[in-house]
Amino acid sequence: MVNEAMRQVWAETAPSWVEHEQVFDRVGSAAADAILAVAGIGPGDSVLDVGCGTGALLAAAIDAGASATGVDISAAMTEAAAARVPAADVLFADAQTEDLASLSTAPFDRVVSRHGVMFFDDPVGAFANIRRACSDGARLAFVCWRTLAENPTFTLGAPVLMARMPELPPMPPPGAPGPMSLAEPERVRGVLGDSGWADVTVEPLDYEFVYGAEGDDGVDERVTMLLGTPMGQAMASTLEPALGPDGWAALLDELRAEVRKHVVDGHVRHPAACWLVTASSGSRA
């Protein structure tokens, strides 16, 4: 089944994202703001949010007076998005294979995604499928991660857990479905060009993850985010039963101590390095 591996990953990961929706939305708000700034969503537009998660961009589209449809391969995410944004249509499906052009809200004038388009096992086919559901001249705007080395969100604190693992899973090859599949800008341009998109721009988007609200240093939020990633969940599922309750609690204390080293001006902080990508559907004729 297409994207079955990613579907399984998000089936296991999504409950933590749903539970901690406000944390994930807050630390990633700069990416959402950047997408909305270039997407130009306005009243009467029809918006497709690919990998809609719990619905932050859907809510923004509805607030802008547009109609909005979200699609995600996680049932838990789509349930949360539908509850959060009842005015939007939310579809539990794979944007790579779903007949998006047949949806009642198609054709779409705007397509947006915040870190939701890196998980296709056939990205050219997926973006071509999305384009078929768009009106002529529709605008695409999404944010994807740059390299692992530039993004401590995937690594800050992780060595504490990794040091206890009996063995680590192999790193995926470059371009494999996953967070860094579109880390290389030339690959982004090639995928979009080969799938029929035009006027492609790939610009760096750098901002800062800041954890914790006022009066909270964000250490526990950072630990929560790390353990909510696929890698964090995989390590926790191995280590927690192996160490037992007391050993796991001690390891979490060690993890918090490591994360606390990154408190600056009262909060845990680290850089985020992304690409802000835009394109036009051109003419479908």
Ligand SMILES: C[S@@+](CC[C@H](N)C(=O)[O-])C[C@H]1O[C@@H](n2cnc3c(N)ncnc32)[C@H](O)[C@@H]1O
Second form
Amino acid sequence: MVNEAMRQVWAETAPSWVEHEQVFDRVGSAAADAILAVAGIGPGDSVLDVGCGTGALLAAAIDAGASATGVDISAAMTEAAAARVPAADVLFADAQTEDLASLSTAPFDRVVSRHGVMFFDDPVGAFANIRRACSDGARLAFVCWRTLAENPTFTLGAPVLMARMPELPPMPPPGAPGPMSLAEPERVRGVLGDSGWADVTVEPLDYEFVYGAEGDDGVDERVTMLLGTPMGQAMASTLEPALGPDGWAALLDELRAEVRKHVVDGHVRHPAACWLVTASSGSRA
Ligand SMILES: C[S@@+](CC[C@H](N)C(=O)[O-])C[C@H]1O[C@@H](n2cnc3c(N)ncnc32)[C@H](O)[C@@H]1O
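For comparison with the form predicted alone, please write out the form predicted in complex with this ligand.
The complete assembly is shown below, putting the previous chain first.
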């Protein structure tokens, strides 16, 4: 089935994401702000959020006086988004294959996504499908990751676990569906151009992940976040039974000590390196 691997990944990862929604929203708030600043959502707009997760951008669209539709391939995410933003329409579907143009809330004037558009088997087909559901001159605004090397959110603390793994999974080839599939700006431009989007801009967006609320250094939050990623979950499911309760607890202490090295001014911090991408649906006549 189309997008089956990523559907599986999100089925396994979404429950942890939903549980820690507030953490993901806090560390990702700068990305949401950047998207909203360029999307220009206003009263009366119909907004589509692709890979809406638990609905942070849906809530912002409703607050701006727009109508909002979220689409996500994970049932747990869509349930959480629908509960959080009852005024939004939330669809449990694959944005690549679902006939979005036939939705009662189409055509869309604004399409937004925070890290939700990198998981398609067929990115050109997916972005063409999304564009077909837009009004003429609709604006697309999304944030995606730059390279793995620039984004410690995927790696900070991970070597402590990796060192104990009997074998590591192979790295996905460049461009494969996954968080870094749009890391190359030329690929972003190529995919959007080939799917009919016009006036594409790809600008760097740099901000900082800051873990921990007031009075909390964020060490446990970072550890939880790492263990909630697909890679973290896979390593925990191998190591926890292999090490037993005491060994696993000792490894977590080691992991916390490693993460604690990244406390600056009272909180664990690291840079986040993204692309802020905009485009126009142009005239579809
Ligand atoms: C990194 S999360 C971001 C969630 C949300 N946008 C946020 O910022 O909190 C990526 C989301 O994209 C969704 N997703 C992945 N592939 C998808 C697809 N083909 N169609 C719709 N949603 C998809 C996942 O289920 C997940 O909720």
